[in-house]
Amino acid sequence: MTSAITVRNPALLSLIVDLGRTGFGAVGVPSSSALDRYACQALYCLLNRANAPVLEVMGPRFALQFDSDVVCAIAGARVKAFLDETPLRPWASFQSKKGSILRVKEITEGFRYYIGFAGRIKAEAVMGSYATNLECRFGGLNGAPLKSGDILHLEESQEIETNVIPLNLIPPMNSPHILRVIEGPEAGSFNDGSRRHFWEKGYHELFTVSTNLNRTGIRLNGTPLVFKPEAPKSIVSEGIVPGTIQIPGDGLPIIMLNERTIGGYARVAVIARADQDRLAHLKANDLVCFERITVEEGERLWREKQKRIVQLQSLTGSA
């Protein structure tokens, strides 16, 4: 059975994403995955899907209209959403009816939210992923953001019971954001005072998220880090991973996200993988501080997060 969903309002930006492309960094192709992978996996649990394409949305006033009955779910940022006039619970699935309209009127916590369906959005897989790469213009729906009037065709639609993610498995997304980091390859390029105020407990420098942010990176404002006199302010471009914090010549951090594979600025730190989903929810004027941890602590935090994903699967019956 195939059904269609019409985009009535795409909000600030809405894209088709999934868990991303892997294994192509060496040829310059980034993952372009959902920025909040945990929220994306929560959708999969609610909808009994595995790595299916979903929608990543920024901003309120997003609206969809359904031409048939289909089970949907919302996760990620906490939102005030309505199916026609009925309020919907975030991090839960719900049954839509033919002709009904889903509207997201307000975001109350976080920044990006995710919408999925008990069916597979018809889209072209490129390098094993449906994720939209805006720069290269492939994946998703014609490699572009969704726009008003776009029609999403659903294949493999199925009837499933609705479900809810428990509150204890929904992470916080509000400012201030404390992000744990592991020392980067060029951390030694900065003087002792800068490093101490950047990541040591009791000395934390608070940075402010600038208005210069997108899926490629997030620029921060605050007290610049100071390079040692002999340290170069740029490096030969090298590979970077999501969560890398680069410091350009002005000393102000740039957090790299999921759309680059190389960089040419000093890498002071890398955000622990367990904290990277929170980067989806940094918005202009939010406060951010960093806390240094060891590689071993980062691995422990990641194992704990994987356990929460197993809990999601067991609670929703998708294990």
Second form
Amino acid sequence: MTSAITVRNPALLSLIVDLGRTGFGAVGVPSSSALDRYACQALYCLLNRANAPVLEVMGPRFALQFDSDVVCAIAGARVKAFLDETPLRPWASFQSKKGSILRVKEITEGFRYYIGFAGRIKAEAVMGSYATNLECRFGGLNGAPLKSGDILHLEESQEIETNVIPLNLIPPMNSPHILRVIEGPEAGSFNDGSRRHFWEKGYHELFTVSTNLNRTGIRLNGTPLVFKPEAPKSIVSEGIVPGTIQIPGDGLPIIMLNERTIGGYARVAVIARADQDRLAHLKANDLVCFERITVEEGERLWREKQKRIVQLQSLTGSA
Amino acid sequence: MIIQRYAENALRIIFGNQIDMEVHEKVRRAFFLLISLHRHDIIEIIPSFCSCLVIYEDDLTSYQTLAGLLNERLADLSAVEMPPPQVHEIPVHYGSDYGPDLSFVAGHCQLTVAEVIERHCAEIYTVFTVGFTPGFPYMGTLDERIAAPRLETPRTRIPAGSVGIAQRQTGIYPFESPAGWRIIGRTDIRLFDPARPPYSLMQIGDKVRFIEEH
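Which structure goes with the form predicted together with the partner chain, now that we have seen the form predicted alone?
To see the whole picture, the full complex is given below, headed by that same chain.
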């Protein structure tokens, strides 16, 4: 069974994503995955499918129209969304009717939200993933953001029960964002005072998210970190993992997301894996502070997070 | 060789701390050895100038297990089987709109434009790593007489195929993208094709020669 959906308003930016591209880092191909992978997983659970393409949307006023009955779900940022005039629950799936219009009117918490369907959006997998590499224009829908009038064709549409993610499995997304970090390879390049203010409890420096943010990275404003006099301000370019916090010569942090495999600035820290989904929800003027944890603590938090994904799967019967 | 942990699910295998051919050769050997292990717990290997970054599946292994194993397997890099480096000849239109920084580089280096082009074409470069954007080769070593600093403020958009230099390196931008290097020319050769394996024209260890196209 196939059906189609017409994009009526793509909001600020909407694109097709999934859990990302792996295995081509040696030739510089980044993951380009959904920034909030947990929200993406929640959609997979609500829609009873794995690794399907979903939409990642920024900004209010997103709208699309259904040309047949299909189950749809929204997760990620908390939004005020309506199917025609009916308000929709956040982090839930709902049954849409032919001709009905889904409108997102307002974002009340967080920044990016995710929309998926009980069917597979027809898109070409490039190097094993549907994720859009916006900078290089491949993946997703011809490598481009969605625009008004685009038609998404759904294949393998299924009739499924609608479901709701319970509140205790929906993470907070509002500013201030307290992000746990693990020391990075060049943490030793910064003086003791800078490091203390960067990540020690009781000394927290609050940073502000600048307007210089996109899917590649997030620049923060605040008190610059100070390099030790003997420390080099750039390093020989080297592989980086998503969530790496780089400090360029001006001392202000850049949080790298999922679009670069290599970096050339001092890596003071890495956002704990369990907290990386939160990065999808940092928006201009939000407050951010960092809290240092050990790598073992990071592993433990990640295992806990994975348990929550298993809980999602069992609640929705998609395990 | 030193193995260091980096985040919960990654480790760095470090062979030195500066750009040189000896370190590069070790990185390259380690990269091809890592591939030949065909390990399901390794999900990404990113070789660069001085190290290999390995991202692993932590459900299948642990840092201790993997680091122990790699310490053993990488101890002897002398017998690694590797593909021979490919040699690429890249025709370049130098200067004018293709290379807006060519005259800056000539002025900075107190050379004529023709001398800069001649020196850029004289070397056979080695691809030290591929990254920044998919297929971007970081190549060295550039003749120090034409070395120029990066731009203070990167350009937000340059065309695909732009050939840049920065310090002792040269590179080619496969996609329209932001760029901080001095752009001296442009090639029509396609460096990355997402529709066709192996996708990237170049990989670590390849050799490159530029040819002036008139």
